[in-house]
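Listed next as structure tokens is one chain, alone, in the form predicted alone.
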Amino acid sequence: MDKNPEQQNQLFWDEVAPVHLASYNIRMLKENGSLIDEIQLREMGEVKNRKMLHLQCHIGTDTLSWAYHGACMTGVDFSAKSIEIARGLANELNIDARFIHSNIFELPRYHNEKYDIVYTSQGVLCWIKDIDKWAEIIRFYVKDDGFFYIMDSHPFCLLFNEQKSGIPEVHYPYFSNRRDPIHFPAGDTDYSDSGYTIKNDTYEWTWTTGDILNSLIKAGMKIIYFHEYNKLFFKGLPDMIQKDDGWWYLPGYEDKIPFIFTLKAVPDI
């Protein structure tokens, strides 16, 4: 491999951070105070006055949304440009939230606070190079009486060719080589702005459902639930349509394919 995958991905996220500032629903964030969907609000429960660590926070829209709901927020991301934008939004909206520029794998070297909630959401696991280390980071930061929560794309739906219409075509391996990520060359359009052409290559890792669950168990976490849903938070396949509830659905496959999962885990003590 000629390029360092993490360094290349960092360049990509620095590149698209300003694009996402324009294409994410910042207007709704400013008007309503929150972009958090009804599933997460219901499953997370009351967060007021609870310390929450948001891993892979990108430009901080969800971090600031949870602060609106009363959580004491710290967001972390390896993209310097994303953190710069997140801090700017916090200042503009007068929201008290802390943002740390760091690769999450390096964070424990200089940040050792504990949190009531460790949180990460929507399009995060494919950027994680080591799922076991990821789970250890989560256990390191969550208090013994706290919990971890994630919403992300279901590993099953990531098998399909995202460029092809019609019957979903299995294109990517479910059981992948853990050491070598999938390479995506520059030139595709951005998931949030179809008019923007990506200039940097990216690399993504594939983790099975078993990888995710077992990594957390091995790190000392106990799974409270694993929920699956038939909708997605972005247009992941060409034929998906967005309904009035804001979610994306694949017509004819509502009862056939899981598109997202949510998971809650607590320290196993």
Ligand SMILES: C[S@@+](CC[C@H](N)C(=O)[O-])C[C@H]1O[C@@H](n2cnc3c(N)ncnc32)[C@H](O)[C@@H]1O
Given for the second form:
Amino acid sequence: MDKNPEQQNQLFWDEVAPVHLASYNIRMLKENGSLIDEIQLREMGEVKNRKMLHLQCHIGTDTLSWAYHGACMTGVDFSAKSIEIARGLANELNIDARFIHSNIFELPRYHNEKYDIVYTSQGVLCWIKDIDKWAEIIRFYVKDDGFFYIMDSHPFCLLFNEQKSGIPEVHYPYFSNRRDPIHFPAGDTDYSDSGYTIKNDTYEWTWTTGDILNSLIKAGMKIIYFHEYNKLFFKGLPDMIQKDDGWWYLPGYEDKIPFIFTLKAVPDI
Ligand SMILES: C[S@@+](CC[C@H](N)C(=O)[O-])C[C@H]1O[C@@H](n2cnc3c(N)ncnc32)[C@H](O)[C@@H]1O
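Shown: the form predicted alone; wanted: the form predicted together with the named molecule:
In what comes next, the whole complex appears, and the chain from above leads the way.
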């Protein structure tokens, strides 16, 4: 491997950004102004005029959605192609949002504004190489009277073999070696466009529930809640079906497996 795992992942995200511009629900974003689901809207509460930092914003669809709900948005992502598309969408929709092209781990070196809300969601933690540093960055950016919010895949459901139908098979380790990410060779189909075959290898880290909670506590945050849900924001397992509410469910396992968690934390002062 001539690139480190993060550099390799960056290539992957540059590759799929234009694919996602075609496969994400941009039409609904244009028609409705927002793609944010009812769980996040309820749990985040009123965001009007609040200054929000969106970490790992990808092509900016959620960043622009929160701007529609009245927040003053800054999105950050290390994929140059994603940021280019996000800026293009903001221009096209005439939405005032700022996008910064940066690895979040390098951001504090040149950006030190503070925010009412630090936000990240849906497919983010598996790309994070160091969970403790990640939590320190969140603490660095959140104002003393602000809060942090995340919605992501539940660490428990990341154990299962994503290629296998039938009874979910425990395949990946929960207690992973924190330094060594899992290698996914090119050739899989994209999570948002099943007709697209991925050309780049990727590397993903597994963080346990304890890793996530403890990283934030160590960084000086107080956990307000940790909620768990039985549905997912994408087709994570082959037998999952999408219901009319837009979420993906695994029939027969609705009361057995947590697929999403949400967490709110505030500075512990
Ligand atoms: C699944 S996407 C973000 C989720 C967002 N909800 C979406 O689907 O539009 C993950 C994003 O994380 C970004 N990313 C991964 N590691 C990063 C890092 N260290 N710094 C900044 N961005 C990163 C990728 O470029 C990608 O755009």
